[in-house]
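Taking the form predicted on its own, here's one chain by itself in structure tokens.
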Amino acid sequence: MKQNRQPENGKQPVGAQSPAARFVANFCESKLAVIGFIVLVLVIMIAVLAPYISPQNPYDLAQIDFMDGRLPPGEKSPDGAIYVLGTDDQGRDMLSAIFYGLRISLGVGVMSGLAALIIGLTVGLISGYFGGRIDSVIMRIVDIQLGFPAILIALILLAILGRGVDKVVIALVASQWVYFARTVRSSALVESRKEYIEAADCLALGTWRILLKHLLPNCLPPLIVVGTVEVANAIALEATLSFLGIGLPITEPSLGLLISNGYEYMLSGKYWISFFPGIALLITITSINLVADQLREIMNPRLRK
């Protein structure tokens, strides 16, 4: 009788691994992606637990002393509190302000990314499946919008809508949905010409059943990569808008607004007011992009080394 021998290295054959195990193994091939994922998880945990781990609530006037304004990192206040990252011009602890700013930046990025994904996914599926005049009209609209920078579209909308978290999300969604629509449309065009879609049409299945049950699952892999990238782009775009003073209100500051608040003090040597929020923003966007790059290689084997 033949006996099944285990591999000498003790590892399970690749073909015998579950899809989830193969995905994890492929993702862990990149050390940078693993580091980015760990950092991203820590950033998310800090944002979620900010009210519980922050030394103070930087937006509670009862906890702020204007006499502690612009203290350098490590300086001790008259009441004995030590500000690890210093304070801003209003006496707010920069470490606490960064923790709370992460909540708003990540929240805006995720909300706008999900909303843009839903809109772009719906439009892209309809365009790729039906084709013809519907596809031509939708793609002309997409092409026209892609001809303008995303920040310009967001600037125009915010000038009309005003400042606020909901207004910023609307502006970001309006400037990002086209990227999802074009990606889904490209996948839908290829999939809609395959035999299983033709068989579903011959069986007279409902249009929405074909779109959601048969076409959508095969268009998701590239959409996951685009969605991850666009969340990072949304965070960066929101920070830019807030830095320009037309994004979020001062009562709901994100990392971009924190950077803007300290910009005027840079030349006077008080670098920490803008520097540390900038580092937090850089770490957040970089970690998301590292994860997105590895996902892109996993979804497209031709890009793998």
Given for the second form:
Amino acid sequence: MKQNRQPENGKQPVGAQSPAARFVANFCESKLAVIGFIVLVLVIMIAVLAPYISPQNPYDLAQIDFMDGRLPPGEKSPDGAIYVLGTDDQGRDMLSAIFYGLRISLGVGVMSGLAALIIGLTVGLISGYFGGRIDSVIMRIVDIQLGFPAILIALILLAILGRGVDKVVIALVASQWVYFARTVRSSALVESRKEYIEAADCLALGTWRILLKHLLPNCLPPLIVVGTVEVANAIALEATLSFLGIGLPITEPSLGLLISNGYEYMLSGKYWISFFPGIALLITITSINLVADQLREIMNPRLRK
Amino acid sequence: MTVFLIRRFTQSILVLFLVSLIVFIGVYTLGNPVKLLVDPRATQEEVAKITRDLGLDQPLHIQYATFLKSALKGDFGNSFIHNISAIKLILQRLPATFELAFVAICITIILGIPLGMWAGLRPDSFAGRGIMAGSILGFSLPSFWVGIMLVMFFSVKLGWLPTMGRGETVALLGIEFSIFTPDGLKHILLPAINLSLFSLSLVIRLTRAGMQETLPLDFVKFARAKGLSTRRVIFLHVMKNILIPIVTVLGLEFGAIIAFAVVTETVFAWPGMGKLIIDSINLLDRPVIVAYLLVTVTIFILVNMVVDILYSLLDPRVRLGEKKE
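Return one more block: the form predicted in complex with its partner chain, after the form predicted on its own shown previously.
And the full complex, kicking off with our chain again.
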């Protein structure tokens, strides 16, 4: 008997922890997720600190030497500089270009992820809370859009709008808001039938107050998971669009553009110009996905032990 | 069923109409294609004449009405660049894209279902875990970069397979095919693998999940108890049940593959309609852009509809057109 109670005693402090501490403890259950999180933090730090930690400013013409063009990784240039990841056709240090590219890729991804979240959240809350006609109209639109892959929606919009950072963000938001709307709507639908919302309704609180103060916080957990995944998807989609030449303009060299730029040299065996930016992209997306996977695990009450 | 079809049909028409309106207004209010077409030294009168000839001096709603009238007849105008009918240009490129998509779907089915079944039967084995890890990679890797790496490894480094184009084609019923010539097969292999990776991962996961859900069910135990061989139980009884969601997803994936062909075709310079649309966007070739988008949206609507019908035919429990409240 005593031995049987042992694990229970061991578990007690877990229940007594603050929610934040429990969250951290749950998150750390998966080693892979912790690694993903550490890598992600590193990637974000590199993106933020790019101007301070890059060996050179790859877009300052005074700092790049055309004579150093297309040097393989680790080779010494005529004036003695060593480029760890090689140089591109203009003589830019690939490492610095990747650091700066990460900034743009992450920036665009996070920006459009957030914008899509806000739009999807608003639409989903309204749809789930009010129900009825509004709900069926909104959900019909969402269903129709979900029938088309995100890349096609983005393609249609970019074909119309042309290139530019703002246009890419618009295209990404337009192709991704539905995922948020659908998630929020389903949790809002469940939550708005619960007693606390009924109680708030009975107190004759304002509609917006109920939506924002009572309903919204309870719809957040699944949204955080979708948000993380969608940021990764936005980064991948932006890279794809930029690679196709219909995404960001060449003045905003994201990772996708770097890869695209290196593609023409790859056929002559100069792999590093598009290989390393791709690795950076891969690391970023995978680390975000690992974190998102574990978040889903923690926040899904059905999977929780 | 009939009610469902009618409702679905009207909805499809409405969606097509809306898309055509959005695309038309969007595409036709931006940029001036006349500048691309005329000699930079052309006089004012010449520019005005070309604008008039192309009907670009008319107000927008009249332009749209003209467009809609001819679009219903299948005429989207001539490509500004190639100077042949836009729809003809797309239909010329369509077989190449369909061929690629078809091979990609075949790879997905031939590899995906057995691998998924294997992973479902032995989830804890090394192979099972390996298959699942691979499918996660298939989801996270950006497909264009995988394509580049395939070219780099198999074409540049090893020199086994060609890097771009369709290779030798052979005409069959007036349509050019790559898969029937050895050279064409070599050309289609890498792009098709690249294109299939995402749906392959999806099918693997779906099959595995289906296997794991179905295996513990009573009818499987019963079939075993009856003394049927494992092979018969799995390939006949379990298979029948897990195939329903797989067929649905495969249908939807066919649409997604056609959309994603844009990426693969750009990487491998495959002369399909995806490559055409990217070139057209860059050259502001409006009729081709509009025609492509409408053709693709139509394909999508058709595919989605066929999938829904197939679904109800495969699974008698699903009744179309009935409200599920």
